[in-house]
Amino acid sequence: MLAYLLRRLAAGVVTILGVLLFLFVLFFLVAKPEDVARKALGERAPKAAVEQWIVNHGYDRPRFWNPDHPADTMLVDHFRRMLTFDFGASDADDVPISKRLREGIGPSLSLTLPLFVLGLLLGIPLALLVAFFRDTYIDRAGVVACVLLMSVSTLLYIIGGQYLLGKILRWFPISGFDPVPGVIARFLALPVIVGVIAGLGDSIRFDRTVFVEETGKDYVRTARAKGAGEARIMLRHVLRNGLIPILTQIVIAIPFLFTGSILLESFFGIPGLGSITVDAINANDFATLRTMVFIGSLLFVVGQILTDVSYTLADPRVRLE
């Protein structure tokens, strides 16, 4: 298992380096420093101010090769900053990116953690219930409902939830965020409800397919032949053996809880990491954007490794070799 994990870590390192090289090409070769400076300062900024901005942000150095100081290049600085988590300052307003990350992680987790937990608590039991009544009207109605939920855009859920629950019924604020313990739940209730409903159809549909497939396996027929009840079979056998494909979705989603939900944070005014990403896109803040892409790729690699490890925990028969 150790050798397998070392190979996966090595592959992950190569992946991260490839992502960093792609980001350098995208942000430092395709885009010109003058364009980035004018986006930050304004199109009518004086040429002297633009040149000074480029110098202050280190964009005046050679990109690949500096004959006087080989290590003093934009490529080396880019890799050094990302790999040491020294993300520097924002291109838009010179605020330290690490400060924004610290400020945004709390609001993001306060939204994504309830979404994640409620999605599991609702999705898996409902999928198991639908699979229990497979090939019946309950099963068919459940599948149709899931397809309908999946067919509706998340934007429509957001707009509909804000209009119905926020404006008409006035149960929750339409948008905003307040970290005060007694108030935060009121601001998060609506985006959590919308997020859970938007993702429930896909979750139930996938889990139901896994459970129904498991009911046709030999061990299930053996359990029935021994006189085990259908409910016992579903809970003790089908659920446990169907966890591996479900774990693939669950474990790989855990690291991305830290990057926030772009749509929900943007539309509900939650100042999390997803909202920071959207603001960086709108402001052409390349320094923040490349940081968020790097963090996302790093979390993806970590999620892949955690998924492999979780297989061995869910099923002792699985060996990582």
Second form
Amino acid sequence: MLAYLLRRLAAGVVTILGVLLFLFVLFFLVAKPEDVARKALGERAPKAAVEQWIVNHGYDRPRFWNPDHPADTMLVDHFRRMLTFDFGASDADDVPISKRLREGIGPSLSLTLPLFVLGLLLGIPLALLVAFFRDTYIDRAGVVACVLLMSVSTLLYIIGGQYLLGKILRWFPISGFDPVPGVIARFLALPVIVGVIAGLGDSIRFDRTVFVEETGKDYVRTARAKGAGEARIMLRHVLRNGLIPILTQIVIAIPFLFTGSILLESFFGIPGLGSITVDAINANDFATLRTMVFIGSLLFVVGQILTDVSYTLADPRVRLE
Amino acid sequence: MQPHVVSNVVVLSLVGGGLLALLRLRRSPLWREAGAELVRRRPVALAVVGVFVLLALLDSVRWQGGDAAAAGADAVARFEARSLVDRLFSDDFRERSYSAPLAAEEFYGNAPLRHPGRHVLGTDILGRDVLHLTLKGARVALLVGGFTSLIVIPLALLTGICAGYFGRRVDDAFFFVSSTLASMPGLLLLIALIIVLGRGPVQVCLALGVTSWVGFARVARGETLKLRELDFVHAARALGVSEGRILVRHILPNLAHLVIITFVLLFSGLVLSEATLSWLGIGIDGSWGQMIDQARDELSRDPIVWWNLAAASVALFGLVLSVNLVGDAVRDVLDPRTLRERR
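Alternate state requested, the form predicted in complex with the partner chain (shown: the form predicted alone):
Up next: the whole complex, starting with the chain shown before.
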């Protein structure tokens, strides 16, 4: 187990280094410092101001090779700072990026956590129900409903939810955020409902396929032969076995709870990490963008390792190769 | 050469290439049978997709002259290259501002319209005909799906097949690159690429290509791994067939069904991604996503302006739904595992 874990960790580190290299190429080689400065300062900024900006943000140093100080290059600096979580200041307004991240993580989690839990609590039972009625019209209608749900753009769910539940029925405030314990639920209800519905079609369809596949296996026939009822088979046997592949999907999603939901947050005015990303797009803030990508992939790699570990814990048949 | 001529040549040669490929496939009884089965299963969805494709193609071939010149339009309009879809809506077929579908007077104030009762889906804030804009959105949607696939498929096939067939170092390199790209959250990577490369249709397609390459290439690699060990490949190698020829003659044709399945399943995701990007302000001009984005504020007007949003969303939903339905059927028809159940 330990050797396996170490090997997975090593692979994860290599991936992270790859991401950093990719970000370096994208943000320091493809993007020219002058362009970055002009985007931050405006197209008509005077030449002196642009040069001053480049020096202030450290974009003027040699990229790969500095004969006098080998460690003082943008490449080394980029890797060193990212890996020590010293993200520096935003390109747009010089606010430290780590301060923004600390402020944004709370609102993001308060949105994504209930969204995630509710999605699971709704998706898995519904998928099991549809799988219970497999090869009947109920199943077929369920699958069609899922495809219909999947074919609607998330934008429309958000606009429709805001309009119908917020404006017409007036059940919830249309947008806003207030971290006071009692008030927060009022603001989060609508984005959570919209988010759950937007993701439902996809997850029901995936889980249903898993469950239907399980119902064709030998142990189901054995259970039926010994006289277990269909409901018992579904709940005791199919659900438990089907949860193993579903678990992989779930664990890998957990890290992304921290990066928030870009669309939901910016539509509903929740000041989380997703909103920070949107602000960075609008302000052409390269430093913040590359930090967000780095953190996202770091979390993904961690999630993948967690998935593999949980997989081996949940299913003793999986051997650690 | 003028830009519209270049784009016409590109479009026409793509259509020609597509038709040639279709003709070749029709010669094989297996493909013919699969095609017939597909038509039998999803006649409506296929027809809807067909209408969208036709619209997009009709809107992609543009030429100068015609009624704009005759109508005495200004110098810019006279030399503007316009497609058949544009020509269905003459140049002065517009109003001053909003008008409801089939209305006889303007939406705000009761001034009579220039073309009362003739704007089937109303007009937008600039007085442009919404039906015209919606029809033109089909071209952007197919551009996003089609052009991106055109970039991704050859690249993914090449890399995937090489990784699967040659293994070792090549596979290690493939694994490194693909896991690096896959570990970056899709939407964030898309945003980063477009922000750095700049905004525009080509950049959006390139960025979408980078993010969808991983999935496609992994499928190709996995299938090649299986094929590599099959007897006919061993036989070819024993007979002294060169590596390149084995790849092209023996491996590639056996991936054709996977290419088609992945392409169709990928397509709707690409179109929906573009809508999201449009909302973030980095999409492609004239797309349905952009229409939806622009229509957001219109919902808070009183009385509300709903036809812009409705037209773009119905069109987007219709295309994505029918492509999804066709995609499921294509997978069932072409996947050998489900083939047996069919009989």
